[in-house]
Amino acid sequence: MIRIENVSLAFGKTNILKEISVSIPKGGITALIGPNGAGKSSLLGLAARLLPLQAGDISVDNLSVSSTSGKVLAKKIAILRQDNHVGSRLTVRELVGFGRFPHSHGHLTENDHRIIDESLRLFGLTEMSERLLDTLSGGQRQRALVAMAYCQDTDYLLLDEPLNNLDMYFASELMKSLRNIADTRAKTIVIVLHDINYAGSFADRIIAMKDGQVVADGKPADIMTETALGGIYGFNIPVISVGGQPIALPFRR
């Protein structure tokens, strides 16, 4: 479980986050959404380590992220951020080999290897796992940084927007690809999401945040109601139902 505690979070003036509690118990997939600003990504960062905590505490599997040895927490928890910097002269095995490196350290051995593959199949990269990044589009990109993050074979896998740069296709093979994963795999996923109707087709669970602050939070039954979307977004979200299943219309004129 992570465990998120009267949480706060400021720049200078501006504050970021405003004492969020909220806990994420394991297994299945957690969407985090919310309109730009809201705090999402800060929130992953702090979870991950990413940012030093100012207020509150977080924990993950009672480990608190805080004082944890960086070692034992790189073992427990992965992160996909929106801003990666990776070297274009990197073949895709090597970039997703990267994931392995809090466990064998540059040494991969052949269950390093075996893990590399396996990721590569998962992500559908095994073709090209052997071209140089500086030759793949921004999307085929995007699903190797997903792979490494995954690759690392932590119980826990925060994505900061991992669908940027996907056409249709592949955003929605990604989601397939995580959503087997958390069911068949035991991993929770926290994932940051703009498109809110992969949020309400493939989440667990969505939680809601606007200006700093958890606003909604529960099934995506819960979620996906004009209602509540409009107190998200602060705009009138009409929202059908097809096969059963709600679908959000924001472009509506």
Given for the second form:
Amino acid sequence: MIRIENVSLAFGKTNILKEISVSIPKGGITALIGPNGAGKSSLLGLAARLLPLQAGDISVDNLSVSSTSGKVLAKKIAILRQDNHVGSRLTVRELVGFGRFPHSHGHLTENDHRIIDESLRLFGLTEMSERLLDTLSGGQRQRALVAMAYCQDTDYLLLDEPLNNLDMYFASELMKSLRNIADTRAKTIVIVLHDINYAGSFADRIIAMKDGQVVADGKPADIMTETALGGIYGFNIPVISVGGQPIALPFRR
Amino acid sequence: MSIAANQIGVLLATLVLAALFLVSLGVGAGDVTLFGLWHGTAELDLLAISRLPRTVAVVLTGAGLAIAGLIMQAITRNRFVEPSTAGTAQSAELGILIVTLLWPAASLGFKTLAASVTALLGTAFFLMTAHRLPPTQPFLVPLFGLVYGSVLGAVATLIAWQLDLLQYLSIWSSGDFSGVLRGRYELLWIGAFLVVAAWLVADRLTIMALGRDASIGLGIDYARMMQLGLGIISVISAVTVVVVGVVPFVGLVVPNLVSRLMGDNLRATLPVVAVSGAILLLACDILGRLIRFPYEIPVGTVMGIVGALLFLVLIFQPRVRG
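The form predicted together with the partner chain is what I want next, because the block you gave corresponds to the form predicted on its own; please supply it.
Below is the whole assembly, all chains and molecules, this chain first.
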């Protein structure tokens, strides 16, 4: 369980997060949604100890992220941030293989290679595994980065807008893979999404943030309503039902 | 890059280095022949006192500088920086100058220590500033380095000029191996140990080049690795400046060339970078000895020209895709 208690964050006089308390139990996919600047990325960054905690406490399976060593946490929780600029000339396989670093420290075992192969297959990268990253398209590189995070084989996987740069096919493939991972490998996935229909279709739970606070939290069916979405995003979003699945239509006025 | 091709590359580079090593032993104002070595002690002395130490010094310096450049490029995530243009070498010069002023009789070892300390301070300031510059402007970092290095160099020149020490300063600011003798170069072996140390943390350095977030996410102690990298860069630069003087471009072009050919997985490429740095510097040193035989052109000058040419090739050659 990821337990977030009274977490606040401020840069200068700007309050990014205001006394957030929320728990994410083990298993399933939790989607973080909300307008730009709501503090979603900051919250993920704090949970993965990329930002120092200013106030409050965050623990992952009762390990406090501020006092537990980085080596231990790297086997517990993996994160993919947005804006990953990778300038290194590595092959896809090499990059994904670095996801094994917390376990193998660079000496890849048979088991490591098995997990690397599996990650490459899972994210449709097997064919391009020997290609250098700088020869890939933005979407292919994005998939390689997700595969690297997955390859870290942690119980908790935090993904900050992993659908960036992906076309519809790969976006939906990625979400299906994540759904599959969550169901069959008992992984806990927390994912920041901007397309709420992906959140509504694939997540078990949606947490909505706005102005540094949690404004809605519940099952997709509870959040994917005109009232709830209107409150979160501040404009009217019609929701229709397609085959029992609520679909938001933010482009229809 | 497959492992087999990689090993062939390392083997080939090592053979080239071995060949250059033998050539270097034979080239110089005094003749060394196999016949002479067999029969006389004078040629043996020449070899043991001058030629061999010099050749070893060039190899150690070339390898060390190339690795220092590689590490600096990895931890700043910028391909266009190297210690001799980003203030490290200039800080070291400043350190030696200060020691020479305050304690002229200081030993080579003490001078190295002082130079290492100032290099450490100067480089730490550079790295701190480099990390504050916006990552969207990759050329700001090397530009800042150039300006910063020039300012430090100007301060050193001003002090030296005021105190009539300009000639001393020119000894350190232009790399030259002609003064290397047995007993006066052994500090360079520190560089060899640091190259091995860098190789031991090669995977961590590769991950550092992926950025801070990726490093922390994979459980690397980012701050400590930063300090380690800073230490290796500073000490290698300081030892080089004290023993032979500033040698430009090795740290810039060698890592870039190897990266073009073999990628950036440092566990595989780091040994190649070290050997290639040694090859390039040794070739330049031999060239400097041959151009105006029996007189010499300092290796710093030769390297300046050869390095600049190689750098232009790097810029104008389209990136190899594949």
